[in-house]
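We begin with a single chain expressed as structure tokens, specifically the form predicted alone.
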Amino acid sequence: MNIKPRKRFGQHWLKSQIALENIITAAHLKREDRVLEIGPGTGILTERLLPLVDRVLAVEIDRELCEFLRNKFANFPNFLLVEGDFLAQDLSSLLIENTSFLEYNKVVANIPYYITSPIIEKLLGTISKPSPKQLESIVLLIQKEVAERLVAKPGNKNYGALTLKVKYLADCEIVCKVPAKAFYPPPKVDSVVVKITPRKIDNPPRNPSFLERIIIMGFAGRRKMLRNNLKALVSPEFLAEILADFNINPQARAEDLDLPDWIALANALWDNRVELERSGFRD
């Protein structure tokens, strides 16, 4: 081929046949199944994934291999490319003669590691804003540490806000382990197939912007109690009083606090509005 892979991107292109075979069986693909891959590479991934699906939209950064893969996918119809940054495209703008490729229902990808929370929060969307578009599945290839961070439980040291954020809109699992040598070049961290599955949100807080408010707060300093990371929303001696309500230990910290205590804990702080506006809270 003659390209390289550029660190700029965050370019390491896989070529391990069992890793390809783990993320294909983890996405469950079905004929009629329409997929969005971000950023191809040098389409060792998408090559399997055309014979087996209606369409592939992929989107890539790198303009030499944008080339390389028109050239290489020119006789497959099912197989659209847009060339560009994924984090910077509305592609409903950019395929407006090519709607149905819109329609994806699956995400299957070997991703930039360098912005894989962005990438995720771009496909799921936010606690206050999630995405209209509701995707069956996102498997993703992805840094050990971050897929550890996604399936964290609570007391655990990689359990924050990232955690909460992605829990709240979606199911998240790890399929399996991606050694370094299964790369070209081998990246110096590990790598895991994680599926992520989004689903309808059974018990949304009163105020789901005033959750996602309070989770960033409550994890801005990850030693420090509950308490003292809200002091500046409401008085220690308040929350305390609300934690004791729940069975929660006031001298608990963010990292504590499962999904469902949040909510709670969101919803009773709101419920008492009158308390946060004396400590200068403003909607």
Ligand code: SAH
Contents of the next structure:
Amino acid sequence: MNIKPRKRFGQHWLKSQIALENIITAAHLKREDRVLEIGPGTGILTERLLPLVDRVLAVEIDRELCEFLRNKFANFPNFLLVEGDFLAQDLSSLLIENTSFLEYNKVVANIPYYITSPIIEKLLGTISKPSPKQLESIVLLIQKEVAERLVAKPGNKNYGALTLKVKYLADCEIVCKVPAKAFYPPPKVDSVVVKITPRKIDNPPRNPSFLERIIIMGFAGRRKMLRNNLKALVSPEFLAEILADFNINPQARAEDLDLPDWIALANALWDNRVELERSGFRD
Ligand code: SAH
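Moving on from the form predicted alone, kindly provide the form predicted together with S-adenosyl-L-homocysteine as a structure.
Entire complex below, previous chain first.
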């Protein structure tokens, strides 16, 4: 296959059979599954998926590759290709004639790394606006550094707003490492397979947008104490009192708080918003 990879679309063809095997195993595919694949490339993963599941919907931005894929999978009625930018597509309005492909319950993909976070956000939604569609699982091959942020624990240097935004909506685990040499051309970074399992939100805060806002504010200055990062919202003294109520060190940084702490903090601040308004807080 002589398809020259294009840098600007983040194209690196996966060639490791072991990596492909690991991706397929992690997805626990069943006959009735309907899969969404983002960035099928030359179809190396697609050709594994097609015989195993009910349907594969693939979204590929590269026009030449789309032509190639349509030919390659012409004999598979359970394959549907959408040509375009996954982030810009509104699949539901595009597939009104093909709603069965729209009912995908799993995502399995070796995605372009330059848009990893936006892809995850499009699949899961955000704290303030979770996706109305709850997928069974999302198995992705991504850059190792991003995966480490997804699974980081409080106190770890990789623990941040991305960790919490995803953790709020899903559980994440690292399935296996995939070395750069598993691709052609090899990317500059190592990769891992991650499995993201969306779940019901355990203890939603009273105001999810507010939680999202304090998480982003809290991590804006990583090395600073939380009470300083949230100064624009709440006086450091008042925040210290609230933290003390939860047995959290008043000198804590954003990275010291686990998700339940953030939710408790968001609720406590929200319940005291009348108080906060006096110091300039605006909803
Ligand atoms: N899955 C293939 C290719 C991975 S490379 C493999 O494992 O070999 C990433 C793929 O995503 C490329 O085919 C690239 O053209 C495609 N891509 C890049 N940006 C995209 C976008 N915004 N929407 C859809 N596909 C995209």
